[in-house]
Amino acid sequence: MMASSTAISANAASEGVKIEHLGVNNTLVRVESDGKYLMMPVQESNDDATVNVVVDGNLERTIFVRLAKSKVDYTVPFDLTPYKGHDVILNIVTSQSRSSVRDAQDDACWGNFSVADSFNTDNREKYRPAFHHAPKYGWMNDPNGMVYKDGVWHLYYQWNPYGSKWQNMTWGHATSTDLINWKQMPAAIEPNGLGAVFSGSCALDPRNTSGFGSNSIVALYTSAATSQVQSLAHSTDNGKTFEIYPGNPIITLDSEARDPNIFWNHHTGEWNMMLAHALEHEMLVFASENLKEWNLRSSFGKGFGAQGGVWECPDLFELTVEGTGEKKWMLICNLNPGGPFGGSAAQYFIGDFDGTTFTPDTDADGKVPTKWMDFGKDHYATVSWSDAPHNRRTVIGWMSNWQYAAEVPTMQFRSANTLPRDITLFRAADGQIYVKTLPAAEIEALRKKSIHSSKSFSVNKNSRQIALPSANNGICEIILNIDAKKAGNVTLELGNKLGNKVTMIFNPEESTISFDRRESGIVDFSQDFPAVTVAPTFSDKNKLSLRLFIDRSSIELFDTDGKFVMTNLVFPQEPYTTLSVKSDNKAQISGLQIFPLNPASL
């Protein structure tokens, strides 16, 4: 898919594609092949092309594209099968300022445009993550629309097509049997008049309330140009395609609204949805009969929790507190700025539903805490699979920060997905009812044989050395149970001989976790990306249990128990090679164990 950064003259047009300069600014390029593909030239740091694509001197499209002006960093492709058979022209209106059309005819995608009948997505990247999600080309932010259905984990995401920052938002779409290997489809739904494709959310409708058949799938998103207003699809097809609802809009509102979430309660023998009220910090209720009709019924989050950023992509549902037969609602409320530790992250409230109100738990002052899905920097986004079996409730969150997600090393794809993850609830030592996150546990069937095994031994201020595995860039899970006894704090470190490091830190009288990437490899390309995040433990012992998933630019750090969890974005210059543990005083490590994980198929 990479393509040569040399640029060609623009009298060099690659067989099937001719170039038309009109005037300084605008350009067309004319498609003269029966090939698959047009491949786009991109230029990162460019600004945006429009690219209007005519059909038969109709515009069916507009798409934004960085092309190329000095050199090209990669290509994407622009699907023509749809066109097979008619005349396509790109009629290109550029933003750069040129004294001449001479001086425009220089600029390197010119000559780098070409047709083909396939492109080359394989891995070309050192950071492209071994067994978590992620695109294999393009930018990706949030995931949403997830739904299983008929023993498929239907995962859908913003997706940039052409390029590799936010644009032209689409549903990207990608299927697993058994969440671990994905495989990507084409594009869901794609924008239209109405503009952009948001996020949202699908569920089934076994009832066939909306009229669109039993079991079809509805998706309900937001379409976003000027202004934000909720669209609704359908699909028949088992979610590989989706018929756009003819009645569109079906909600609008005189103000910022976004990425609407939808589930059938069986309480009340209705739909409800989530509606996030972006810049009014707070989350607006609806309820319908026939997921085309909608009635708002209340709102929450004025002054409750994070108020720091934009309010999004909510969900809500109702799980059992473990050990009790108590039923409590979950309302997670993604929020950008305001997370913990800068940037965008994950709040949650504990609470009840009725089907119109979400009301709140407090704690003992009476007030409404705040509460985080993760601990890390490289969490957001967090929803949940509708429709999951055996009452599972299961989420994934999109594994980046938007401080710095378009500046991240990596060029062909950016951003992935965290592990799947199944969520229930418990109850604290301080009486307050929290979630509780362990990774999916299909994800076990990813491990090799053991290469380390130890049943106990003890540390001191003197470091214990454990080789990581070396293959496949040191992918690996780690086990191991902390006893700090008196020993003060506990240290974790994974380094490699060129100085990178991540330090974790168990601060037993404190009941803390710390992480800390400042040093961990790549991380002067944004200021904001150094740094130390910590977690609570909910734990007044001295004994801690841990498992660490260690991927080529991520690391996921779960109580064993799940009562945490951290997830932090790692761009070592090479993999680590070590685990080395010491403590202040005295401590007993047991049960550590290193498995190497077999790459997923991405």
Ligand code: FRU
Given for the second form:
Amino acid sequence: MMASSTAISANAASEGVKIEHLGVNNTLVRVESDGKYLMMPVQESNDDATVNVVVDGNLERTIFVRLAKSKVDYTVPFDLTPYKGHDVILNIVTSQSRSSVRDAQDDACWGNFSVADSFNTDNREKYRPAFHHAPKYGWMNDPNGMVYKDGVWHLYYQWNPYGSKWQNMTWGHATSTDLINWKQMPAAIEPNGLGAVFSGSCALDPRNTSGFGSNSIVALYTSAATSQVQSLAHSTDNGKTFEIYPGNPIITLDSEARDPNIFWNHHTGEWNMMLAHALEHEMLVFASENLKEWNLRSSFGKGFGAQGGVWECPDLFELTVEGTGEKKWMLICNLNPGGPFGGSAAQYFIGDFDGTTFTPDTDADGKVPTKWMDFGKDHYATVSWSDAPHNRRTVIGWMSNWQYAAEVPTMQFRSANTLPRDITLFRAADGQIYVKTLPAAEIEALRKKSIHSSKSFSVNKNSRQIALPSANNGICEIILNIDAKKAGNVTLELGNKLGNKVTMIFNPEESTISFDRRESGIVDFSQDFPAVTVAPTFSDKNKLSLRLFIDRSSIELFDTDGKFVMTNLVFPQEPYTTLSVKSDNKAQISGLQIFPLNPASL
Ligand code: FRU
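Show the other one: the form predicted in complex with this ligand, since we just had the form predicted alone.
Following is the full complex, with the preceding chain placed first.
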């Protein structure tokens, strides 16, 4: 039915738009002036409104936006530039319970739509990372589809451009030439008729097996609507834009399956894909000659490792066991929930793969051991870059946890990624092969001159206090070696004058290190946030060497040799200013260096 002249026009405050209320839950927003963006007012605690974007009378797309009811938290831009010269109307259906149109008219959003030529993405939020990739605005979860091409590291990610909670899944895109500084690019793949664009992967196709051209980047991703199906797209402009394959979907199953991860298997001369059979706790193995037609070969997972809730975001690749030349395959199986400290986490299996079947290694008892890539709470959906140079296997993870990702105290953006990490394998004293994880070497370029380089000193029950840098909210890297001598616990504490603290305890007897963030700052936004996480240190002779990266809202604790890593978010009310070190018995600390870091360009 046409909007009649009796529709109530409201809120003269809106700029460049005309608002027409059609009913208690239905309003038209007409764009009436030229400009690059239609700014939409969001209130995070509100439900999603269904926003149908109608261009020249045709439905262009439907997005879901938490339009403001009682107050505006922030505004998000809808890009009008593709529709310049055309009529744009938002036909909005809200889901509020209201008794009359007059009631609906009072919503805070209507007076706060505007047409603007610029959108300021400068983000001065206190907890915005200074050297970890984060979107300029909007929600982010999984990094996915990462590929390296011609000197550029492409990072795609699950992005909501229209709010800081999960919705409207789109492949966001950032590029870097050094894995430190990231440039935000326009969205790479947007929702279409088959659904939202969930996680997937990219690969170069130099043999032109797909026929899309030898210089193209091929992407596989999950189209998610009522069901989840697998789709194909390719880019001929170095990953900036993707052309959607008209034959999509290319894989359909009668059960939930997602996050296709593809790679060229140079042993067999064909493509392989791992696909998460989410509710079945298994990864499906497919093979293909042309990236379009896929054959199901086998599955792996049922009954192995942590089973948890859903299995998601697989990755499979071959690595060398350090010092031996032995080759093994590493299969990453992210799962949620079921992580070692609750919620989501990344587990992995080491084994063999012949292009058809993944066969996991067993331990001395013939069992398949459960292994974790990271021993913190905030490391998920970790996958690797395809086609990285110099045989590198570089991974990055989402630095959050599905338990509370949507509640963390940020606003204009939500979630960052871990530092990029290079992985190889090592064989430990228990005979098992584990992943070895080091921060990408490029990160050292952020170091300023060390503000502390004491020679060796000893600590006992009285703690030794060391000042942390103050510039740039205290972002820094700390390196130190601990010799716990008589096997007493050694405690490292990061603290500030407000009493916010993070306590890390090296227990040499048990070969563990724990990380207690229960008093780290703001912790009350979720009952699952205050926590103690524990990592095995694999240390012998009571020694441990650590590298800590402290950003504005995260701490990554690496074993210097890469035998474990632990990633935890923290939200201190003020930056931590002091490192204190103490020991139950006498312990020796050597090689302590504290490097203030330069912020990256993000
Ligand atoms: C993992 C995940 C994926 C899915 C994506 C949707 O965090 O659930 O399985 O593709 O997020 O955003």
